[in-house]
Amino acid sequence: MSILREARLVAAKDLRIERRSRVALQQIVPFGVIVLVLFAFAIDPDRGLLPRLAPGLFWAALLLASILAVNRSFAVEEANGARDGLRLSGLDGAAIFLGKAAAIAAELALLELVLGVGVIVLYDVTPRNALVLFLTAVAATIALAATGTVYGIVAAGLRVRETLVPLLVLPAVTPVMLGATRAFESALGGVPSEAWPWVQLLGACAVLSVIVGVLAFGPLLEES
């Protein structure tokens, strides 16, 4: 069976767990929206800093859902063995990282198009410059979830899993977060010409971080 077969396994399972149980659209999609709203009345709109501060406030708010996302992942294979399972399963450690990753990444990417209708809605923006938008949210999706993917499998089995992975995933993706934020800056702004260096920057983020997932994840999930 080939990797990507199975990582198409894993990712399928994820999400038939999400489908069924529903936590990412009863619990992380409204957490989001509950942020971005916060934001909202926290900032006064009447100094036009809204607009202007709706990228940088869009990815914080994309960043705390995440965490609750990974935690959700590697939360449901605590009960039952469910880990363990996945040692014995044969599956390629790669195939489970990437898999794994995938399903974050989907979840991520349904959040972004609520949180995205939000920031429209709430901080009177205008959405420019589409390829540019489009190529740096799938390239910090990717950076994300791989990465919070790889610090998961380092917090699982921990009682302090809950508190740890904001601790080791917050600092780690703050290229991603900066690249997001100056890419929808210059976007938004009018001059896409300064967005794509910051998208480059999250495309080598992101194949980065999928590549130490696929290398450290199979080890690491046999120590956890």
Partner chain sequence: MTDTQLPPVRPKQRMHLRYTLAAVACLAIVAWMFTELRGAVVYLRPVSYAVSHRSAQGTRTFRMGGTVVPGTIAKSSDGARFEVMEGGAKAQVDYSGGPRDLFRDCAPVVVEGHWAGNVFTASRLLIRHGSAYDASKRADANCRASTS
The other form holds:
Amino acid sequence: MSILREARLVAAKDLRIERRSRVALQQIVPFGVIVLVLFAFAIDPDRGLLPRLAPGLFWAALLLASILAVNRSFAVEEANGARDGLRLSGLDGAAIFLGKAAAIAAELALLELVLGVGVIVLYDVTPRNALVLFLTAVAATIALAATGTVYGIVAAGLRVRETLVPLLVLPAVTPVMLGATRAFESALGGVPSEAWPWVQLLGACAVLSVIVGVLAFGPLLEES
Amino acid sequence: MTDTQLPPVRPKQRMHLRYTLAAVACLAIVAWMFTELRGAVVYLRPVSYAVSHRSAQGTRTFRMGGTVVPGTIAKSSDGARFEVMEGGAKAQVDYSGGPRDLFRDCAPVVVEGHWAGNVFTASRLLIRHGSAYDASKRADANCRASTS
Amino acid sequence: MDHNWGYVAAGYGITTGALLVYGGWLWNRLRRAQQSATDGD
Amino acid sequence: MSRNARRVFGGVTLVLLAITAVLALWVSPADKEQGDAMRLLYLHVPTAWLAYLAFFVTALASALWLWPRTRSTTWDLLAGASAEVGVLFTGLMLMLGSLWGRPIWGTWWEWDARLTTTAVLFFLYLGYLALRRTADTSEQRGKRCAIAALIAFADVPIVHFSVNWWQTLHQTGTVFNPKLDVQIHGTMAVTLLLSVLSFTMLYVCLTLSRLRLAELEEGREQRELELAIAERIAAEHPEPAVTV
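Condition change, the form predicted on its own to the form predicted together with its partner chain:
The next block holds the full complex; its first chain is the one shown before.
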């Protein structure tokens, strides 16, 4: 499958840029941690509340940080006409989409690990039901990265891209936020079997957002 | 020479194939939503479910929906005690909070709270209402007729 | 039973107000755009 | 529509809206259960229906724009006009629902499936309108807005069916329920029907006016652009002075 090879090429390019510029490591990850700490400040007086709210706060922090990741992913294409280069490279639009989404997903996975440790240490959460947590995280990460990439290219090339992306992405990912939070709640403190419908919902979101991206990214890239 | 190095033009058929696959996948997801997802989004638990899962729920807060059993309402200064029923199950509710306009026998209600033993301790009481509108008769006529 | 006329009045009032504001804004802009269109030609 | 036809249509719409108001507030009886708060139904249902209709028109116009054979700027502008009116009606519907929920349910807002998906719908189309405004040229605007509109429309059926799929606080449809069992009769039904009709006509008036405004402004921008280009060319290549 040449499309997967092309996708790997684009993903490797994006990740190489991130490794050299260290924006993801030195700005996006710390941002996520700061959000986590801010939530703790806001709810500090009631110690018992933090572990119960941890799933929602974890995903809210991740969502806010993922906006930065999406913006960053398209900011690197903005400079020096890199987007024109991508457009003229002859790569399949779907492959470019998959590549960029995979790179964002990899950054989000790293962020989830850091935030996960943060939640355990700062919010006093005991991890349980690793399988549910893992599947939830995988499906939610794919859905977030794919949706972010779609709206990233929708807003690409506009002067107000940085402020427009959150306005477009955040409403579109509410099902992901909801599903992931409820699944985590069930896994960590509730009835674990109640998590499965939410994991399925997340799976559907992931599949749908990837389909939309595969179909729409090419035409949108041509136009931007 | 240069011609061979240019990337190949994407055939139109490939896009058609992609659209077909996407349509099939979307249809499958929609069909699956209609069948499987129905239990996923839970705003409230029916009384029967809440009663049968009482031990699993522990003291966690959730919303329970049912109908007020006629003749069981005992109002107090800061709330009310009453029974709700649904699907053949009944539960005792201890509600503390403000009064509601439409709260009475046979009213369809949603209570938010948790189990305390066999009693459901509620801090919020919401009234659902049906989709029927009528100037002369109440929507809960069935409940009244069956219990009186 | 409390008939809650206050909520009804608020609902009808805000709806009428919002529609009037939007309609008025549209009417004004349209008239100005039409004027400048005929001026330009 | 000609100028006269537009005026007649607008006049009839206003008269019907006035009749609707009289029927809804005075003639129609109060509900036995809910009292007069039920009169909010006569605004809540039409605004909800128009939100669906407006976003459907937006999606249809976007699809027609995307299809090469029917591509025309009018479709793009119609999509924008309809979405703007749709956002107005969605906002009104949320406001009316909140005012209705307070006395009847006992809460201004509840995170059940219907209310949550509707709020998401509102924000999706707010984002769409923002996207339209920020695109500099109509070429830049067309494709990305059309695709964004089609993605956003996926939420409309979810909003509509949410009350049938899931347990919600919100009741199921009075008319468009799975069994198509109409649960409203007599004067109430007539009032609701007239209300839906007059509001739909109002939607047509507003959307067509908004479309005309958009076309006029688009045309003016085009003219100004051409004028500016002509001036620039004239400045850079001055006419050779006529030497006598």
